[in-house]
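Presented below, as structure tokens, is a lone chain in the form predicted on its own.
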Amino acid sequence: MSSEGAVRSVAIDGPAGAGKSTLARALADHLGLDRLDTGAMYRSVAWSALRRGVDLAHDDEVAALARGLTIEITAGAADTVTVDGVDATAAIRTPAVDACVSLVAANPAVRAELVARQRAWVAAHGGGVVEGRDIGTVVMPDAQLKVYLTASSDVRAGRRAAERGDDGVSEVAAALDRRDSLDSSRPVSPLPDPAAAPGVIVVDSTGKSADEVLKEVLSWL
């Protein structure tokens, strides 16, 4: 692996609640590289086809959606989401958008649209820390890090109910069932099998903290 000083790209994947937004802004802040979270793409075309009642199951209108919107994603302390000049932060992560973002995500056009985006974000970036579901796989498979970040299930659960302060754990964890079942049969770009990317790195976050899990990422480069 290539010294820390020269990495320039790194693909996060993994399944929901795993822990990689974290563990992408740990990396970007270690490595002095920007970030993108691209699963808030998704979320962001989610959200406004149901604002505006467009039908999910309608592939055509809803990639005619996708390709329109303009989605601003600013990494920070706080990342913030803007939809066509609409604050949307908090709106894509409500269980509305939850339940409906693998439909949206199964949809090729809308995924052919999305992943131009990403690729054109690291081409501008010069690289970059880019979190998502088939970033090793597919929008930056010659990427010089590939993490395949994963967590028991009922780990998950419990780190997603918490950021949403949610008591409701048995249907968080039924809910992230659900997507990864979705998430993991689609015919596109379907959730990575860790072993999927060459040179991929899994890690297991259970009963980690997230400096454990960065060190354990870091010590392979």
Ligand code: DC
Contents of the next structure:
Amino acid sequence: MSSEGAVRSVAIDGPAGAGKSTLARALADHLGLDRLDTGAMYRSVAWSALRRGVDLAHDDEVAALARGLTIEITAGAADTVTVDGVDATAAIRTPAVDACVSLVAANPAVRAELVARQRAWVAAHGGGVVEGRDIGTVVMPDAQLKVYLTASSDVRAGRRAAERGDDGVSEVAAALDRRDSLDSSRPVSPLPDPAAAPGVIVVDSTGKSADEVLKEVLSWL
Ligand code: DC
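Could the form predicted together with 2'-deoxycytidine-5'-monophosphate be shown next, to go alongside the form predicted on its own?
Below, the chain from earlier opens the complete complex, with every other chain and molecule after it.
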């Protein structure tokens, strides 16, 4: 594989709570690349639909909404997200959005719109570290480094609960499992299995620190 200095494009896929954002930050810092969290884009569409009272079952209306939205994600120590000029940084991470974002992500026309924007972002940034669910398969199939990051269900739920300051790990685990199975095994527009992308490195972060995961990934370069 390529040496570190030559790596310009990194795809990170995996389920919620696997540690994708932490790894994406560390890799972007280490390699000197820009970073894009594509989950925040699907969340922005879901939040906007809830806010405007658009029925999520109406695929065409949700897609039209997505096409018209201005979504600005500023990567930083804490990423900020604005949607049509309104700060949605915290609002896109609420349980209300968690509960409906899978439906938005299953809408093929929404995916087409957001994938086009993500590819445009990659072209404008000359590569980058991009995290999501279909990055190594659809958005950036030519990425020089593709990582599929996973972790046990308990670990993923524990991380998500800690992020939210929530004590109910078992409830979080159930909600995450539900969302992951909606995301990965839905009958409508199922995603290609990112763990099976050609050249993908599968990394299990269970029981590993962020630093250990970074070292493991870098050892493949
Ligand atoms: O990574 P996350 O939890 O912020 O993602 C939010 C939702 O968007 C989740 O249900 C999966 C979906 N998603 C997707 O379908 N494709 C992507 N590239 C990124 C996220």
